[in-house]
Amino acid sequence: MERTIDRGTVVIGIDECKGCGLCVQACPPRVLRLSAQLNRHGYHPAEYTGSGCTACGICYYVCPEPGGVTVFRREAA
């Protein structure tokens, strides 16, 4: 089995999110998905699912909303 290494990883501006979900089929490693719960505004927003980021930016470029999605790099070791 191979061990992933998280290079980075992915904050999303809850409220700022409208769940369209353009991140989500973006995410080369798909570790976005849209969330059950709902955010103040009465949609589902993206979240990360904690591992596997390789802090590419794809989803980042893809998202419409100012704010919505973050990315950050995590330092060579």
Second form
Amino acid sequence: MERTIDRGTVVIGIDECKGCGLCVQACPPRVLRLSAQLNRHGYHPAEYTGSGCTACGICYYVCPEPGGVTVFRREAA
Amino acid sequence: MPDLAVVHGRSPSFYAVFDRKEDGDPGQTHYCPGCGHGILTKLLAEAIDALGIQDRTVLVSPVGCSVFGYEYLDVGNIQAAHGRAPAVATAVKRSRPDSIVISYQGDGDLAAIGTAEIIHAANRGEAITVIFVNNAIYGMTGGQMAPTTLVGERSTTTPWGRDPTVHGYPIRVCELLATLEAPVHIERVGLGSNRQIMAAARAVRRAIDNQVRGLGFSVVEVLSPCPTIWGLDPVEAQTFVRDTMPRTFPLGILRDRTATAVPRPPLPSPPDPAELPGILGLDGATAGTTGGRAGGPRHAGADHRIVAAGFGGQGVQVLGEVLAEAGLSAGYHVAWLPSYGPQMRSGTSNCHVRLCGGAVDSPLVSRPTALVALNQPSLRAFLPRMEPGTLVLFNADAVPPDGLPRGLRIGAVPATAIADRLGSPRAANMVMLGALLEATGMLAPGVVEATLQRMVTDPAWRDLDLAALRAGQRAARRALPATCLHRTAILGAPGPPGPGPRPS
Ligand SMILES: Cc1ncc(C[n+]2csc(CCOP(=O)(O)OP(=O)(O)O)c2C)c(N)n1
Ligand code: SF4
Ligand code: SF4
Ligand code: SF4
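Moving on from the form predicted on its own, please list the structure of the form predicted in complex with the partner chain.
After this comes the whole thing, all chains and molecules, with the earlier chain placed first.
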């Protein structure tokens, strides 16, 4: 069974995230959520649901933390 | 992830590790969750990266929540006193024209305590970039009203909401600055939505690029969420910025003269500090007459505290200035503190002069070692401050017979009469200076003569002043007993004998 290959993916800096939720709300395809886990600062960090990221970068721009979000784009094959 | 490339990630303009919170590698900022300062700092970092200016950027952080800007951006950093960032930025930009100077300020900082600095920096057209973070409140101090607080908005100092009849209306800083001619770029943006944030990113980058291109003053006002003080969650606060704040603070470009602005010619670079003595004409004087550095061992422990007083027009200030200049030439640390009455002539005038072997702790003389009184009112005014052993030189034929404290070393030098005979009563100040030198030995007369040669440009006056100086030295020898010259002996002044000098 072949899955559509996503254009991008996103990595949350778990211990830099403050769980503000701005990225979750801003992501157009809604592929981010706040984790049920706590990070070591006591925040529920954002997490990627695992598929559907378009690498649009919006989550990066709304995030107040310098290392909160890293967005990757798949190189054109 | 071999086929994946980072398109957006931690900017290299940030320090790799934020030490401030000591929360481990790589560390968080100190900003609250959802704070606009964090977003904006990232936009700044991105602009610095894009323009390739990290190694010549100087960030001036304000007082406010962003006071720790220097903990994050790996650029030149200065933290300014509250509201003074534009003045500090001016200094940096003028003295290092190649630097890219960014004044980052909150609304309390810029629009309240710093109103004067921002208006005048903008009016001068300083070629700096100002990032003005408007969160409509004092964040750091816990939510007092700012000049930008919205009508009706509650704060700790407007608990029933801002009432324009009591607290005034919100100040629209961009509109205010747009009345000035000099700024080239004035723009207001917001952090209230994805779209607003992208527009803010462009505005910030342009405002910095203007400086890179050598254009003048640019300011970007950024409507910014402060969820903590507003009592909203981060998403609600963002929505407030998007929907509510622009009703008071409309977004958009208020000024764009970047297409026509002419890059300013660079200011001449400041001289090397080593050249300053030459520029000030002090090199010859210092080298020629002293051969010593200020505070050198020659004057170790010296602390001459002189008050000279008289009518305005008697030359008291010139006396003090010559004394201080000569002291400087002789290697003392000096201070000269003039004090005038409101009148130009016939008012009172006095000055404090200190010649010290070490650093001068205060230019003010509260316990003089010598008083030079050019008239009787000055003598009476300052006598109460005189301690036993103080030298008092009084411009008269004779010392007043009564009312003098005990134990002073007092001498009458008829300075005005002597100066009058030499050519002008206005040289009385130099007669007194000569007497002071003779009585104290604090300066070699040659040093003072060299100073006069330098300071007095009119040859007739110079000759008169030099003659007066020498006449004053002779007069002091007549006026004071030998024991009072160059020594600390006590003249048993009229009245019962005094208690003697203070033990040192
Ligand atoms: C000379 C001086 N006065 C007052 C203060 C107290 N103070 C610290 S931060 C601040 C207000 C900052 O508000 P703002 O500029 O809006 O920045 P924010 O904290 O909201 O980012 C004040 C008044 C100070 N530090 N220094
Ligand atoms: S890059 Fe865009 S699509 Fe991907 S997680 Fe971030 S906001 Fe969502
Ligand atoms: S925006 Fe940043 S800090 Fe806020 S939840 Fe997302 S990753 Fe965390
Ligand atoms: S108090 Fe407001 S401005 Fe200050 S860090 Fe928190 S959210 Fe940001």
